[in-house]
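Given as structure tokens, the chain that follows is alone and in the form predicted alone.
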Amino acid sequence: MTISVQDPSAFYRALCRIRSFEETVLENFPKGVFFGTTHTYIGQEANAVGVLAHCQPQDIVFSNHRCHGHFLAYGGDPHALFAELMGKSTGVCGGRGGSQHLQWKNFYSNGIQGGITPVATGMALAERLQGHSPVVFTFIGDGTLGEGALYESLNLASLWHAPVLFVLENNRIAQTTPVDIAVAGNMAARFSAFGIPAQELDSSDVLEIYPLAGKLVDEVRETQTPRALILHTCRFGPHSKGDDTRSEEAIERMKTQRDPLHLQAARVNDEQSIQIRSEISAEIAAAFQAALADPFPVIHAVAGSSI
């Protein structure tokens, strides 16, 4: 997905199909209209629009559990992520992977906690080796940084030379649990420790997001060596549905300083601003319904088998 700078009603758009999607998921699953479970994007969208901006189609793109926001600012058609949730045959992957497990394109997701990153690493340098010099962008949060299979993806990453940007979405919470009581140390230094360069950027705007992944995005690009962002960010919604542990008065603060579409809003006049939440209003709307119209897939039963 390309966006230009100079154009943030097109941002704010992005920011808030991300959104709406979110909120729909939020206030239906309660419904049972949804199999299995969920992980919202809220709060965090800025990460992926200002991030996936500067994806090019050669790109691959590695997400996680909390995939959703990166999958629309990849690209993804809403309706078939609404079907895949639903299990429905329309879907991303025809029902089949539900929230977690998506693949379009060259779009992945997976739910084992750090378990993208190998698979990743390893992508980059299959690429490379065939002469082909795309970058792998692979999303991960801070409870992956207590993950052992991200350590042995990041040293064969800088020691082989594979064109990875690692992206470290610090939400400052696992599940339900603080940051600074899982986490020691410096996180940067994670990365460097193995040769790897990384930038870090405490914001929710989405215009101070794009330039530095842009910086880094090109350094991959043109060295074929891995680079890492950590981009400290809120969200503001649960684990999954319902399981959060913090106080509403943290979350309401949050929420006031730091809503990425409340930023970008302020670079939007009013008109346009309306026309936009009004138009991506009803284009989630549309999709969800159309989901909800969708057939499940029919299951052939085998021979011989007690289907």
Given for the second form:
Amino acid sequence: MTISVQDPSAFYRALCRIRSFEETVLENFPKGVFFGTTHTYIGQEANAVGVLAHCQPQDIVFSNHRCHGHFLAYGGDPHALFAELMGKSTGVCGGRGGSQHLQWKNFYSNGIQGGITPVATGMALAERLQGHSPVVFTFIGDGTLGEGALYESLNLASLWHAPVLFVLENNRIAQTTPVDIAVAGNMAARFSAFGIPAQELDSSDVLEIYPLAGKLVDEVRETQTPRALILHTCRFGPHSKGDDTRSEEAIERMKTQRDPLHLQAARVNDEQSIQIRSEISAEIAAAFQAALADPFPVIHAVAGSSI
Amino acid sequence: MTISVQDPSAFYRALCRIRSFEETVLENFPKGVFFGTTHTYIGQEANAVGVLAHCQPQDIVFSNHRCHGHFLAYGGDPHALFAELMGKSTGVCGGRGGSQHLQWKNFYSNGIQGGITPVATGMALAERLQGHSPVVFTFIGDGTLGEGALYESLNLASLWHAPVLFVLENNRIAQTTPVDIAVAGNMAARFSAFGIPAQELDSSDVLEIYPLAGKLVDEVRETQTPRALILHTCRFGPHSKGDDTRSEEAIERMKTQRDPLHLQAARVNDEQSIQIRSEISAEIAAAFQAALADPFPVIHAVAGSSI
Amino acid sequence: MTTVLESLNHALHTAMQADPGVYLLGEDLLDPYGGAFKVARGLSTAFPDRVLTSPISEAGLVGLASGMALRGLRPVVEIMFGDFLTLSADQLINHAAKFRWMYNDRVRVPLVVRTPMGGRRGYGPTHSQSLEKHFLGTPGLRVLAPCDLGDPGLLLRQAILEDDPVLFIENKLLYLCRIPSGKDLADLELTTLNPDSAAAPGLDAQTYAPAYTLRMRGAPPARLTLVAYGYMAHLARQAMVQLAYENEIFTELVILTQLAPFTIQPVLDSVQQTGRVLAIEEGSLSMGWGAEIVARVAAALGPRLLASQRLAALDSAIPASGPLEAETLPDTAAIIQAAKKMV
Amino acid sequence: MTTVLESLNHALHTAMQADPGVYLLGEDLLDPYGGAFKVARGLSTAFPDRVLTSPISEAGLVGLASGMALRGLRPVVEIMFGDFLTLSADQLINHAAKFRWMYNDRVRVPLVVRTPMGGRRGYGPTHSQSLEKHFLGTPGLRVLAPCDLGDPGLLLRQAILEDDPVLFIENKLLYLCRIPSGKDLADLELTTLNPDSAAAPGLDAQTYAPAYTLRMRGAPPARLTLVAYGYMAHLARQAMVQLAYENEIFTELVILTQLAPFTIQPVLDSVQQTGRVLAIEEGSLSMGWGAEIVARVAAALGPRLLASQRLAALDSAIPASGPLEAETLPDTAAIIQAAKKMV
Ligand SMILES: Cc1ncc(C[n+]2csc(CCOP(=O)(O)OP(=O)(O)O)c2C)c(N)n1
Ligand SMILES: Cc1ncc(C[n+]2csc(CCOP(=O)(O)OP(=O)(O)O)c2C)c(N)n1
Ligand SMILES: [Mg+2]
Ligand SMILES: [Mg+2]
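May I ask for the structure of the form predicted together with another copy of the chain now, the form predicted alone having been displayed?
Starting with the chain above, the whole complex follows.
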């Protein structure tokens, strides 16, 4: 979804949509309306919005377990996403995938850490080989730096000129594991060691993320070679639901200092921001209610459960 | 096997032993006395000899498919190694392992690229946790930089302070694949990105390799943290047998300029060097003949081949 | 009454207490979190130096633990979800399980890899599978699965004491099952066998891996043998009781805790009487554990095997949506239905 | 006469010629080497832009090829030795095989992963295995294995044309087997069936994956059905002829080329006549392909199945030493011996 930086309210709206969606998820999980688990994006909204504002129709997004924000920033329908979490037939994948396994247009996600990176690399290569000039946005977290498949992908992407933008969202924690006990050495060096230029930014401000992402997206598109964007960010919520082991103060501090919605709200006049919030609120509530009312999928075609 | 640099003939002897062993292997393979395949170490002898001269009894060596040179430099018995290649009961592993799968004292090898690195890391960690101060020498080739398991190991070794010396033998080719089409970016950076200091040396001279290895071995032993040693080297022979796709001229050039035996012979007087070569020749010939005469293993205990 | 989870957790405490060589490695193990399914709870507090919470590196972790095992320690690795075991496949199959045999029996690998399998929680296609079938039949690898009878913790402790690698398959829903008391089982006759488990090349016989046979107390001769393990054994026990009381179909239930290598004897003992066998598992049907059960029974009994069937998950991925998932996985009703068809 | 190797190599040439979307990826593929077993010979010369010789990255490679397949190409990946397939297990099981179904049938993954399995060359424990059993029964993954009958190349070409992922199991010794002419098979009656192969969730029926049934021409009714695939089918054919001529034991041999998902019908058709089945494979016995064969036959025939056995490799690693390896793997003599015991 292409957003212009000229219009701060469009960014604000996109940030609010993710926030509101995720809050609705967390609020309603205890009511038993969703299946499985969820990983919310609260606090990281500016990454998805700032980066995917550069996503063109021919581009591809491959996301991970924390995919709601990416999906919505890509232009995904909140109703279909709610429905997917509820296991409804109207869900993004008809209820088969659930929270972590989405596919819509050129958007994909999978719940196996690291495993998506070679797949995304292959997509990028295939598109380039077919004469397109796409950018394949691939989102990973800091914890995913532990997986070997990532490095195989970096090597292959570099050698074979796969137009991938690796977006590393370093929220400094993986489930409950702080980054400093899980990631040795230097993050940017892990990309540059494979010949992939990497840039870092420590910000929750969509207006800082947007231009840097744009620069790298342009480089990927023009050179059809990979780049890495490392976004140091903050996860406000639990890993999934109620499993946050960090101190309340630390979280409060992050919320005060690093809320992408606050930062962007300051650029929109009060009246407008109230208006946007209430519109988004209504949109998300309506999507949620609609999904609730949707039917469950019918019995799926069966092959041999018993022989 | 600890060798002192004071004694150039000891180094020469060790180099010759490997060379003579490997030449005997290649010469006799067509006669059908060996099973499977083999990966000879001709041209790279100075790596094993220069590095493993620092190996103390409590230290551990984990080697790969190209393990004969490492095994012999470690002090392994040429007779047992021949016998292993011949599938004899007197072989290093009683004929079960064959050329790539050796285990003797603290020496291990396995034929799956990359897979040995986490295992070696765990050994190092276990030894350190049990209050020893070992060095675990882990040999990999340039091609093995393609495997993800390696990077998981580097991260773990760095985070958990595993006293591993990763020895990367860059012979600039993996089977038939030149390094420049298989390894992107920078080799040393692939280690340092994980917080593992790496040093490089482009030499076939055991007297250059020995001191640099010694420095790193000391660092590993003292700090009980990992280091990497990157040795740019030359493989004179085929990958296994008769599968060399490089030009004859290129190989001849290497042989003239980079033969570790020539380099070391110059430091031993002629008479002595002739003497050493003939002693080694006799030793290896005797080992080969003895292995030939050894029996095959007896039927192994059998469990359920048919139910 | 203890749950399976408590029993396993307690066993880890006991094992780490008893032997300073026991280490626990895995993702997100530290208290207060104590691992995704809480089997590790309290351990990092009690043994801070021996609980190694790790990066997300399933292959590296299993390989590293094999190395520790080769050098005198007794590591226990927790793989957060059994679905991720695929990432350790090479380390398990081409390293840990092979070392002893290929190194001519001169090394041992006292490694335990524990992992929760199973669905029914709506976690979707990559977090709900029962993938153990892909690892059964790996030479040199013992595979154990606790059930809610006997002492699941003891099974784990014995696995840790063993000198060969063990894959220890837990089930997410089994965790919360309570281990029934004698009184709970009053309607049932329970025979516990501790078969001299098939020693295979590269593996010694193991000491504690019981097989259980359950019958309805005082019932007429059973006409069908159910065979199950793990959480399915729990469901099969329910089905057995229901079949008896509601349908007057009497069955015997054989529960195995050692899936590979294993001896079929306890199953044979029962099928020799009943003539019919139904193998029940949560993994997908094709090439599952049940195939091995049926094949061994068929080989042993020939025409005396009157009927054999398997009940398993559909041969499809496991959907996140509750109603779809429920259709995909076998439950008590499905067992009852399958049993009814067979007698 | 063409060898299986030539047939497969030719098929790759034809497939790449016919469709510019076909790519070949793998280690050491470039001419003059042309891949470790030469199946890729000539391809990098003929199609230099579409043969991607790769770093040693089995997981990355299969993942990358899945991505290519998702985006409109038809990649064929060569894994140098089947032993290394363990490294791609996660990409096959949790990615390639799942995508179509979990994404609600809105994507397709026309991926082929080819790899040579098998021993008898003294390569030792990590280069001699037949590991396909660990991948059979993966929902969404078709597994094919050519034999030396019919058209192995056509099987591969059809696999490449398919829109779902295929694991294509070759055998190192099969490569050099010559495909027999009608005259070579003069003593035998050959029935070729092209069963409507079981469509499973996430997989369409496939067009060419024949099953073959062989009988001794003009012989009395067979009393035993042999079932095999790949190179073991070649050995089983030898055993069948020997059994007939030297022991007057008449058998039927059913050869499958589609291992998963598959229909048991051709096997049933034969066992219904013979009453006895012997499943033969080169992989290690426990939880092997043969278990699924026997389990399905037993389920279908009940007491009409008089005898069933499996012949497979020992449940141990595969030794490098020739004499030990020969003992570990089943050969023609072992088939004859097993067959004799059964009738
Ligand atoms: C292969 C694999 N291992 C473990 C997990 C379980 N898991 C899901 S999310 C997660 C943490 C990921 O951390 P990070 O990459 O930093 O992403 P974040 O959750 O912080 O966005 C873990 C361990 C998984 N999904 N896949
Ligand atoms: C996992 C795995 N993939 C592929 C192979 C086949 N193979 C054996 S050696 C080799 C090349 C290794 O190259 P390198 O690491 O540079 O070592 P070198 O042979 O040059 O010493 C390959 C591809 C293997 N043994 N293991
Ligand atoms: Mg994180
Ligand atoms: Mg090399």
